[in-house]
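To begin, one chain is listed below as structure tokens, in the form predicted on its own.
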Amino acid sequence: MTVAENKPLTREVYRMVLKGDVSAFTAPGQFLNLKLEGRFLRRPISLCDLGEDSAAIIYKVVGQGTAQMAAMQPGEKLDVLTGLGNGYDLADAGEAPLLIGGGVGVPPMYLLAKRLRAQGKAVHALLGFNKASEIFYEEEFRALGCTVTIATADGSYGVRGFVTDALPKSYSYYYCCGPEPMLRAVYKTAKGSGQLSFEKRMGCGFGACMGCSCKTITGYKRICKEGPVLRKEEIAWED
């Protein structure tokens, strides 16, 4: 694939578009995988955003290999796995579905939120940030017609407190990505059913190494392949 934009949304924060060919995408909250010349492992990316001929993706800069992106100007060539993960299931959803996102889990909220919007749902995104200056595509989610609430773990914007301080008291299900803390808080908190995303180091990031598996309540699963996305009641954390 090929860059055709790679630009900061905030200090550590860029969103990057591949041009080439996304057919092999189905569903919101798959993933792609980017092989960066000089590491070894390739780095798996959400899907934000997809259009006809290209795919966004957003992600943080914490190491070489993001550093390494965030870099890149667009013309440059990519070797990109796409179409990876088994996404969200959107039939669940109901009329007013609940989209969380912590972090870099927003983007495949972005994504998810624009094809129930498509749907006629009545979508409310709540997004979490450590702190202002870290908040990103709140106007984007706005602009698709989301209800939208931020919270900050400062109070610098926002509700003060984490997304599970900031739960609506009302919507039909749930769907969640966010680091592995925030989803277990709103698994033990959020009422009824939902979806929730995973992350996991990652070998080979199709389901061929074993690398990301993990336990749940009807045996072993993998996070490239049988997931990342998992159904609330199949969930069995691991101490």
Contents of the next structure:
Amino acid sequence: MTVAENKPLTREVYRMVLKGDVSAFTAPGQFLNLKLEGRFLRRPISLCDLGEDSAAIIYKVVGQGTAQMAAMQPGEKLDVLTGLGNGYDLADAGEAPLLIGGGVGVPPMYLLAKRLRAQGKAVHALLGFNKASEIFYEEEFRALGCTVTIATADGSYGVRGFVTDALPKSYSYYYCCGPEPMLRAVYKTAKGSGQLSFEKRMGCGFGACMGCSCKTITGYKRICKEGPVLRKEEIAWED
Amino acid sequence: MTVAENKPLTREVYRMVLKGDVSAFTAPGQFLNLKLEGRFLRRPISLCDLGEDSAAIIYKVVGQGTAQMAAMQPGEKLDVLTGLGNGYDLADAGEAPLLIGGGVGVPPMYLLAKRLRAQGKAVHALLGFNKASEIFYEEEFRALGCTVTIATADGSYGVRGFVTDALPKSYSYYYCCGPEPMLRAVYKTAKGSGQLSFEKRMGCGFGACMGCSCKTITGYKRICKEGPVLRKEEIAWED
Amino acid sequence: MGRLSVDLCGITLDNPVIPASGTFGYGYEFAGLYDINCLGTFSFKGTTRHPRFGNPTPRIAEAPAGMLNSVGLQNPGVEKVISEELPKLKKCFRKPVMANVSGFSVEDYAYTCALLDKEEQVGWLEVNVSCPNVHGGGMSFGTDPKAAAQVVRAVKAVTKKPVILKLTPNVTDIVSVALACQEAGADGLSLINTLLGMRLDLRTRKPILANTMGGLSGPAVFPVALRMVYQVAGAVSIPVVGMGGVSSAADVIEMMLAGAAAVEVGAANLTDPFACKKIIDDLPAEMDKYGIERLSDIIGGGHAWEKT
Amino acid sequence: MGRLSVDLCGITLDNPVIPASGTFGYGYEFAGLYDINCLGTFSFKGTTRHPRFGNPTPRIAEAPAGMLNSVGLQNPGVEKVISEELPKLKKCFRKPVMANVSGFSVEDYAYTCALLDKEEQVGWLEVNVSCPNVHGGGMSFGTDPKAAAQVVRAVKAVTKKPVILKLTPNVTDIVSVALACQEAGADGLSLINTLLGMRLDLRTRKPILANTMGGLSGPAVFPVALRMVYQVAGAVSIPVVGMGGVSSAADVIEMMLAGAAAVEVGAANLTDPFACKKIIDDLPAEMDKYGIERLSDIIGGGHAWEKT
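Alternative state: the form predicted in complex with the partner chain, after the form predicted on its own:
Shown next: the complete complex, the earlier chain at its head.
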């Protein structure tokens, strides 16, 4: 695919738009897998938005690989595997779904919100960040017609604390993506049922190497294949 | 340095012009050492021509590294070590020096010829190639005011045979660069004294690793440091 | 017999390219991407007597020109492989498959191989005595010629299928292990398994792999693999399957010159699911470059100069 | 004592960065490029009792993320090193230097070390029992705990300078060799030397290296080096100098977390003559990234989790 856009949203978080064949994507919560020059393993990054012939991703610069991505210019070509993983099932949403995203777990919630809004659902987006300066996409969610709650760990914006400190009284179902501690907290605190998206170091990203396996109530699952989205009911926390 | 030009001279032979600081070069016969993306070792390539702030090299596409070079576009940056090795000593040239180049051994002869012509010497360039289609730089040597003899192994142009089949009767001194078999042949057949430039697989290219050592009458020499140019008198053929 | 075909322990392969165990699952993940019948064969996921989840995660770490893995032989166990995986495989792969077997005791190996011996889909038994991931497991067998030979004898006693011993590179003298396996009746050898490696996370100051150490594979190990294939092929008379960092048609040719009768491709499948298909497609043009008429002609060709 | 300073066998280094033997000559090639007094120290070209030309050429081959070399200990012999190289070095390097010694018999080692022991410029003797390039040479000592211990005892008998044994990774159990050296009185250990590897030329169908095989170094070997440093540092009580593919400040930190008291940088010097200077310059910023106040605080820090 070809880099069409690559701009910072915050000091460390970037948004990249890739042009090319995106027909393999079937659901929000799926991911793509990027081959970077000089890096052996691909970088899996979840889908944030989807166009006719383009996919948008949002990534945080944490290591050499993502730093390399941040330096890429429009026009550069990237070897990308698309449509990977098992995304969110919208059928369970109900009328007023709650979308919970934390940090770089926010992006997949955007495409999910877009699709749910298209179905006329009343979407409440609950987004968690460390501090005000790290917030991104608040306006984009509002523009979709979502009600948006922001929680910041240091209280520099919105609700002080974690997303679990800002859970609304009522919602029909929840969808969640974020760091594992947040997933655990939401799993424990949030009422009702939902779907949670997991992150793990992957080898291949398409189910071949068993590098990202996890145990679930319904047996062993590959985060890259049967996941990254798991239903609350099947999750079995290791340890 | 920055690639300013990169064009084919024949089907396999390319000429690249690099812009940047070339102040480290002191003599024809020296080489530069290129770092290519994704290749561990640098590629040593002998200097063909020198400008105020530019160096020209001529290379043949033989492997993945040189294929990568052939694909480079003007404007691309390259990590280059310049002014490497011990070049030709012009002091011994005499009035009518003979310059013998074979294949990719021709390029260093060009800068040497240029310098000798600037001193008003009568330069005879004897250039060997496999066949007519592989000939390059004949006109460039003539343009310097050299008398030029071309030898082709298959006789498709100029003298049929090797450079040693086209040695002129008289010359004051000779300078030679080419594949080792040619160097040996010239060493054995050519009358009088001369300087020959050698090629060897190098590690560092600046005298640190002893990867390219050879035995000479005057002791062990590093092709990348005391060489690539050796005097006929000091050469001791291994084998 | 095409230009690419080779013989491996009496079975003809259309080409020498074999996806390595643990990088190709039980085949059908890839069958969704292309017709895997273009492969010489493939070595399926390491199978054990009992089902295994394997090691905790993270199981994967990045390395320069390679990767570390500590999957730890996750597999459903030999019974389920036979009852569920092989029938699924039959639908998408019509060639004999290489059954990769691991164990933690000589009895384990014999038990698992005895069951797989009855499966006509199975062409070869690749016995892994070298998986570096399992504490006190496979490793020990492969590092001791006597123990390796013990496994060979136990397995040969329960099967008529060709038995290929997969050797570990984490030894001082791989040739002595290879010779011991040949002497014990092995029909072939495959090498190298992964090199034991490790990475630390600078932030947490802990190993990146939950299992602390893991196996290094990828182009980084190719020169070590080629050296060992060259040494072993020069010492034994049974066929050697070369592997370790192979990722191009040129690598396949280099391995065969070193003495490999066939070549396994591992990590490359994980970064490019089409890697093996591409290598097979590239082979004829690559052979032309070096004047190679038939691949079978060049096996061990890199040793010819020794006699001169 | 700055943030970067560490102790190596009782001698304080301004920083832990040490160009590895064979990649830095006798120093003055690099002294022409920058003031080499910025280095912790450096390990000079492997020196033997008698002058050696080394192996025939080609001695170098490219590898993925690394290189193969079979230089074979080219050096002018210990007498000339003392009479010619050390005086030249004195002009450009005022710190204690690490003298790297190789030999082909226990007597060779003792003879060479006895002479170097008298040189006040020499701070440490790094005894290479692992050079994989010399037939029947160094290799054998480093692969056998008893032979390695023999060398240690012979060298310790003729010098009061700290003796650092340089170990080969081409063994099944490097810890057993390390422990044998410690028991025999070694003051420190350095590892890893190169991994034995090979490449073939597809055109000539011959080994690229005239010596057939050579030592693999460069980033490709880093995970194997780190694993062995981690294993050895966890088993011995003497300082360990870590090396193998180190090419950045982050690599230095990872090696020290694994247990290295100092770090040698090898192949990186050959692709970038300024590599060591850059690494030293980059260290403070890299330490800040991970909240490291003094490098000496993190030596072996990657083992802390084991106790929890």
